[in-house]
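One chain comes next, on its own, written out as structure tokens in the form predicted on its own.
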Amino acid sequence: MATVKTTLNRRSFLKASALAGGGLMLGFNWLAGCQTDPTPAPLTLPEDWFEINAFVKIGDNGVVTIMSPNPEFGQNVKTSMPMIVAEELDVDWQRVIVEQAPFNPAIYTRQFTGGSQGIRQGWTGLRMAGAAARHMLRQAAARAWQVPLEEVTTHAGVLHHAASGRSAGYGEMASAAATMPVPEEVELKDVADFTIIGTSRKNVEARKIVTGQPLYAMDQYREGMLVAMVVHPGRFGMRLKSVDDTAARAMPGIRDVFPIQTFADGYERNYFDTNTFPELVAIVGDTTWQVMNARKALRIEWEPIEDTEIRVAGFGGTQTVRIPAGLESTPDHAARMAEQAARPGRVVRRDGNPEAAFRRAARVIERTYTAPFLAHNCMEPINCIAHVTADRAELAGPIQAPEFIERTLAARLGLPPERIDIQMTRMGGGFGRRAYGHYLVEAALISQRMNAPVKLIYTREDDMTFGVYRPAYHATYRAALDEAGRLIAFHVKAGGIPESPLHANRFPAGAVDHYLAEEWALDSNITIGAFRAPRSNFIGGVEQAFLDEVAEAAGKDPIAFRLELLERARTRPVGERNDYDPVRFAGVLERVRDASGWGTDDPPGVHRGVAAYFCHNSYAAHVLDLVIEDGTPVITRVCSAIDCGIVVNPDAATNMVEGAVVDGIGNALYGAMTFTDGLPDHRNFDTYRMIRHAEAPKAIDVHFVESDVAPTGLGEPPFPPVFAALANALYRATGTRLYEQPFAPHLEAFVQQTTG
């Protein structure tokens, strides 16, 4: 049993008084960055309890409420987080309720959903929250019964004193517990004693989701609410020149048409103020249909932008970002990247003497991989409700990073942050897209102009053509083998538009004596942003595809080859900056090898591909099986092994891995946003191909490595290696290596040849 400091004082540890009749209420900065929400079973609620931000509250009848600070977009942490609190509190899971907390950065220090950090960031704090509440309840019982504290035990929300036979529910002691001193330290359970963590609990909002109960901002309505849409330039590299709104204003239900500017002149943007088109035309009316039709009647002129530089305050400090003029096209992107890749890049890591090792190599393998821009395509298009008055702003919408956009809103509206209320609704998908909250600013500016509540709605076409894409990437790999087939040198040069995907200190860095990593980047006026497993979603896949080819050239089994390198990294690591644990990395490879029957139980006619990767503090490996049916590859099974530390909710964790597998396969096969003279070539799902139900794997088997390590990331780590597992399986099925994403166009020749 671990003992940890609570690091709380009475001021930060908020309690309801016994006279308030509301029971025990614990407020913590511990809960910052955590998300909770247990299954709402039929409960008799307390007659009275006091509610604040960031708290655990125990009613007089023993019902426990925990606030959920962070937004939820389907990762199910609103079920898993309260499980952590309930575990240490030692309460009956069926008597726990969780409510969505309001946005309040003064109390919650990380109200942000992204980076696979929810459970990881909240793990210790949530455990302390539950353990401290339990400790104070025990103190109250010990005083009431006049017995030593150490003799008071708990079980499922009931306090016990074995020697006297006394017992009491948490609710009976809640008011008295509120008068207890805040513990300076608390004892946490041993992992072996967990009874809730590690057991599967159903999504607490599942019933609401499947019965269509209001959960999203699109479901909400405000009295007197108007509907708004925005019009942005049709091409990247253009900006607003003029608008003729005469015809639109004459149409039924239209209230106003006017330009808006997202950022004030001279404003220094923060990291999530990404916005391709800060100058927009807003059109406001009574109904969505009226606004959509009137928008078509607008006559807008656009003009080319000029070369621009903006200042952006990022996590590593403020930097200058160049936005070039011009209308960009995909063929030009490809040519520019190929030209840049032929030049020396910026050296990020160098071990040994790679140049000399390549000169003396018996064999050198060199391959180049590319991938296009990708659109996020969240199921729920962008939307937001805003009501801005002279002294206050209220917003409700799907936002991953409310703290960052609050600063932008305050600067743009001229209101102090404490006068801005952001209500975080459930998101219909996020994947990084909703970290960029320009649409909240747009909605707020429109509401401010109209002096009325406004619901801003993007169509699918608006969303898909507005920017904030996954970047386009390019990577060249070289491997040097000696006469015995040993890998003696490794070189990666990677870049993209407009950022590099390189993670220079990840595997196989540290496993090769001579290693060189270079990177580069090219400016663009097409905006990019976080996409599930940023940068890793490309570099992890192509690295693993290349290693598969190197293993074949070395005459070694793909898994054995990787394990051999990882053993080298474990016993004789090269360098001191390797950011992976070779033991855990090898563990997922061994687990997926055994679970899939790799090499010992290969089904006839099945073509198998393997890949493994480390990112977001976790390890993931996949073996993908496919067969050829009527000349077409069909994925029959994916076997996945994951080491993400302690798994809080196995059902939810399995769902996340399954989603990553399907998402990765779909993007690898079909994902591509291309451009012609600044114009996105795809505006909706009729041309932007997505994976279909029949194309998903017939089975996905998920295996978690047992661990007592604190939980690490899970939403993103399984995603990158799926690309390579698919590519490697397709090679074994078709005999052709695939170096350019998406894969589907390159498979057409094989399908035609096989069926012809």
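It should be emphasised that the depicted structure is a prediction, and the values quoted were computed from it without experimental measurement. Numbering follows the first chain given and starts at 1. The term rigid core refers to the most C-alpha atoms you can superpose between the two forms while keeping them within 1.5 Å. What changes on going to the form predicted together with the partner chain:
- Taking 2 Å as the criterion, D601 does not count as shifted between these two forms: its C-alpha moves by less than this amount when the rigid core is aligned.
- Superposition of the core reveals a Cα shift of less than 2 Å for P324 between these two forms.
- After superposition on the rigid core, the Cα of T674 moves by less than 2 Å between these two forms.
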Given for the second form:
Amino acid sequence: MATVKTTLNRRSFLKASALAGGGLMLGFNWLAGCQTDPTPAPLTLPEDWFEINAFVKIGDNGVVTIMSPNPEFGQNVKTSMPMIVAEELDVDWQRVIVEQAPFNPAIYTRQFTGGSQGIRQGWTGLRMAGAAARHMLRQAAARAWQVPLEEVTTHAGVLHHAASGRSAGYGEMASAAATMPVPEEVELKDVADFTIIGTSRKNVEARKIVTGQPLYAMDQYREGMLVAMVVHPGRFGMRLKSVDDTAARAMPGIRDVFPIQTFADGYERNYFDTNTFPELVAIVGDTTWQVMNARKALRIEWEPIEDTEIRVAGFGGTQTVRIPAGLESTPDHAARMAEQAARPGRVVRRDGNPEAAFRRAARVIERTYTAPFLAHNCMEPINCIAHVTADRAELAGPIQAPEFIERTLAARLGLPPERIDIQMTRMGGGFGRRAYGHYLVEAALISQRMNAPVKLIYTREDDMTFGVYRPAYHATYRAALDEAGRLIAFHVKAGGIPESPLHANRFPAGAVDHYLAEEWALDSNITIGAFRAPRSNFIGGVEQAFLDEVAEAAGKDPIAFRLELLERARTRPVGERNDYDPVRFAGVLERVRDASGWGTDDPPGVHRGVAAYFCHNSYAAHVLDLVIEDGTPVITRVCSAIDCGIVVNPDAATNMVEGAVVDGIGNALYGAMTFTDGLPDHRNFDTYRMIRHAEAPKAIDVHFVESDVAPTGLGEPPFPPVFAALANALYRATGTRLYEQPFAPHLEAFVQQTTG
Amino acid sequence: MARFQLTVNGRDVEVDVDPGTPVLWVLRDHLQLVGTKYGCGIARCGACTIHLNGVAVRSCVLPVSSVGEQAITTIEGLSADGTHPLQQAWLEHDVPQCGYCQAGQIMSAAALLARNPSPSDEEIDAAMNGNLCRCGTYLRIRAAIRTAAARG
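Swap state to the form predicted together with the partner chain from the form predicted on its own:
Every component of the complex follows; first up is the chain already shown.
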């Protein structure tokens, strides 16, 4: 066992006496565990609960409640985080109830879902919470039995003393355990002794989901609640001038129409305070349909914005962000990016003498890749419930980064954070979009004005046209090969609107003697935000498509080519800031090669593409198989190999990888948000094409590299290389390399060309 | 405003709403049946799928005035206790990620199996293609439908 100092602060271990009876706990045991019976008998709830620490409550009958600290948007942390606590607590998972913890970072520390960091950063703290509770139970038993603490053991929720033959369920000792001192050190299990971590456990909310119970903020109601919508400028580059609400106010059920301003004048924004449309027109009424109709009767005048600069407190200190005036269009973006890409960029990394190496190269390959803005398009449109009174604000909404928006709310409402209560509802998707919680502020301002509880709802059109998009990107790659086909120099120059996608210290940096990475960015008034694997979601895919082409030029198998480079990075790394582990990187390539039968068992008539990438601390590789039927790519199988360290909940992790593969294929083939004079060209799913059932792969095989390394992220890492695995397979099927995302329009051209 | 007598999940209810109100919002705002989800409002995502006399329809574009005596079934009424074969298959395959689209997916699948108890994969794709899943759980949905169909 490893002994670890507890770092949870004292407040994490408030020892409450019994809560007011079991009646507060409305949970049922929907944790089906490994059992195949999908309808387990509900647990008998205890008479009294005892809070051992902030994560663990134990009932007098041994039923355990575990709090899940982070917001849930489908990555299944609400199951996997409590599994980690349960492992160290040593309880029977069938007798566990999971609850969403309240937002309270002083107790639960990092309650942010994003960056694939939930499990990675929660890992030690969650284990300690479980282990500390187990320790206190053992202390209670040792005292009750008058035996040495070391002799008290546990097994699945039962305390034992072998020498005397005594045993007691956790429920019997819970009351005493709650009064024990918090241990300063706790023992953690050896990985080999895990009985819950590494076993597949069902989603604790699945039953509620499939029976339609209210889980989402969108589903919640409050007594006397009004419905609100906000209207934003139709075009980026415009702002509110005036509103004539006469007709709208006369419509049934409409209570009020008024402008709101998300930030007070002079407020210094934080990183997640998006600049999207800070002035809006709010319309409030009795029912959703009434407000939806009445907003159409608003007569709003917009006016052009001027060039402005805002101050944003980012992770690297306060920055000035320039927001240019003007109505932007996609063709102009393309022209501006091409123009900028022809100029020198900002050099981020330089190894050796790349210019000389390119001059002496036997062959130089240069390719340019582009990708458009993308909308997140979470299935649950943006919404939030707010109830603001003179001295309190209560919010319930889908929010990935509550800590950031709490500060914004405090500043805007003039309330201290302790008077702001944010309930983290289950989110109908996140993908980065819900890190930007402007809608909590909007809902709060509307509630404050109306002096009533309010549910703010964005229509799909509001949601899709509000900005906070994945940026538009551009990258030019050059590779220099010598006479023997060896890669002697590599050059990437990447940029975007309005941010660069570059990760300068990623593979193949470290594997090439002469390496140059440059970046650039162009200002825009179209707003962007984190989108599943930010930056990597473009640069990973295009880099891996480029390497496929370089391998082909070198006359090498694409997997063997990469493995050679990784071997170089392992044995004689170039530079010192390489951010990947070449052994683990090679590991997923070898695993996907073997699992897919690459080169040895290639399915006849099927075109295969391979790609691998490292991001968010984890490694992912895919082999994608497709055939072309009637001009449409039919993806017959995707084989994935992942190294994310210990896999907490394997079937749920598999589900996450399957989803990332489908998402990657969908966005690579179809994803695009374009603009005409500031106007988003797509407003709903009629023209914004999303991947559907029939376009999904027929099979996805997911393989995890066995590991006893502490777990790392999984929501993002499998996503970026999908773009390249698909591009590389499409090349093998069509003979044409695709450099411009999305791919589907180019495939249609290919079909017309070959069949016409 | 006008009064409408509806049969929802076997229960007779009366609502007083504008005749153009989509059934989606009648269910959600007036009957507190929130399992049926709003996703797009233009019948392109399927999150709002309900049954009208057993046939899958998109409730976001279905005016309440057009329902008449047809029986409405929502996810809350698909089974009394969550034991519809599809709901059970969904749990066995642990289908949901975010879960928001799943009620609509299940309602589309239930209507499919009611008219075609042994659909081919192509028939499953065709019947389900109107239901978006942003998380990409399509393979598990397909597997769950096959499991439920195999049990008859």
